[in-house]
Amino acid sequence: MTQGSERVAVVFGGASGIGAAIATRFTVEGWRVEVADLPTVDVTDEATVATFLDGVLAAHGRLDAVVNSAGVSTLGNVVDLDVAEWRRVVDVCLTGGFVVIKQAGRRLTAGGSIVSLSSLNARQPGAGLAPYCAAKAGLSMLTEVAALELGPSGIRVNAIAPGLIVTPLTQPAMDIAGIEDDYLENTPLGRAGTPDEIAEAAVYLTNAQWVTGEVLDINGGAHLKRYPDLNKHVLAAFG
């Protein structure tokens, strides 16, 4: 790889789903894009994140945008959930977000941008989703704090909070009878979003020079209604 004047973006969690759509959209927009994902890069491992970003800087001579799309989830009530499972989700969705923001904030070219993937669950609770909801709510607030701290350096920090997007992360839930219908009944626009629609928002936030500390809800209006009762559908499907 050679150094050049093209803007350079790194997408963590960019191998599939929303992250892959963002990486593709940035490429179409003329960016040089580097994808960081398992098994090579684990966002919970600070040393590998730092090493990857240093490699991008060495190869391209600049770093203009970093997107963190890495995420995992689980399903289990608070009183039943194993602590190790709680930590697994929080480590990826919140601690991983912290690691990416920390290391990106140290390396971004002046005027650079960080975009994280939060969730509708940052503001709307879902039974059985305690670690995911808590982690995404934390990530949204972390976005605001980091925007305050990095603003004087000219670095903008924003997040996107999608509603239902069918991806490898959400597909197992969609395969359970009744869940997708429940989501759509509680989405005023009546449909799921697409990874490309989230990618469009990521490009906007990266280019928007006077936007920082924003958590952009893209959920078809789902935040105006209620979250589906996942436990009810799981019980009906599996007893």
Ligand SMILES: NC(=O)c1ccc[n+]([C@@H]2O[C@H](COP(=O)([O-])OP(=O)(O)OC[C@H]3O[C@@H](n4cnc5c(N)ncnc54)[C@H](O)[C@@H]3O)[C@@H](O)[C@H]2O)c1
The other form holds:
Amino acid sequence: MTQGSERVAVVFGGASGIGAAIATRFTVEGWRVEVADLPTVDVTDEATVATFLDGVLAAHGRLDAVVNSAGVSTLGNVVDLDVAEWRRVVDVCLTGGFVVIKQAGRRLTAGGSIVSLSSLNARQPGAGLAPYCAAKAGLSMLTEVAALELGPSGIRVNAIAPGLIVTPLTQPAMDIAGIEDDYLENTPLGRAGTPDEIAEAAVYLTNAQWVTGEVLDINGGAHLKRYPDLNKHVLAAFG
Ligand SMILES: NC(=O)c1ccc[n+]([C@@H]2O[C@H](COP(=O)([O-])OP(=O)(O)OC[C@H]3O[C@@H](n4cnc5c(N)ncnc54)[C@H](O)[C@@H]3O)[C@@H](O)[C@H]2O)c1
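Here we have the form predicted on its own; I need the corresponding form predicted in complex with the ligand.
Below, the chain from earlier opens the complete complex, with every other chain and molecule after it.
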């Protein structure tokens, strides 16, 4: 065990996009950071998540922050969507969030915190995005309930709800003509965000000792307008 004074963070889903930016930012801030991602760690597999966190505790002797950035999405209307596809998205985005909060909540050092990645879609419905929207809405509420329960143990539980950040998750949709323009027309600040802007919020929530149960909108004001009609653009592009 290499115990030191540096704080220790685990980033689930930290191999790509927003999670990778968060892992990098924590490292720059002087944290020791462990990344957990597929194929070795699946957030839907409780035993694997628990074993990974035990390994981090054994290696570093402390656990100060756990970030869950794992997420997947799918496109399909409710009446067409296969139940298996619904379950795949809800399993990663909601049940995975539950597993990470549960196992982190059992192990975090007092004063530690959990940050989950919710979404603008937790509060803004997007046609064709039912499982993702429902799972993220559930994750936001789960954040509030877990904050209530873990507060007396000195563990804070928060989430970030980003608007559009171009990453491997969103790039395929941005490749469909009209979608990115529609997002930006409905974003008062007129641009997409960057992974580093979300990482900045993750650092803030991790350090903010009197903040818990918060779902922080970081979206250029997009929650003030409407979500793009993805179906319209998909239909125009593919018929
Ligand atoms: N990019 C956006 O515009 C945006 C907006 C709102 C919310 N989010 C959320 O932010 C988070 C990060 O998204 P991103 O854009 O960086 O996507 P991304 O695809 O770049 O990264 C997601 C990571 O999660 C990992 N992952 C997927 N399923 C997993 C599983 N079962 N177990 C462990 N890891 C798993 C992937 O391997 C990948 O490394 C997601 O939860 C996403 O829903 C993204």
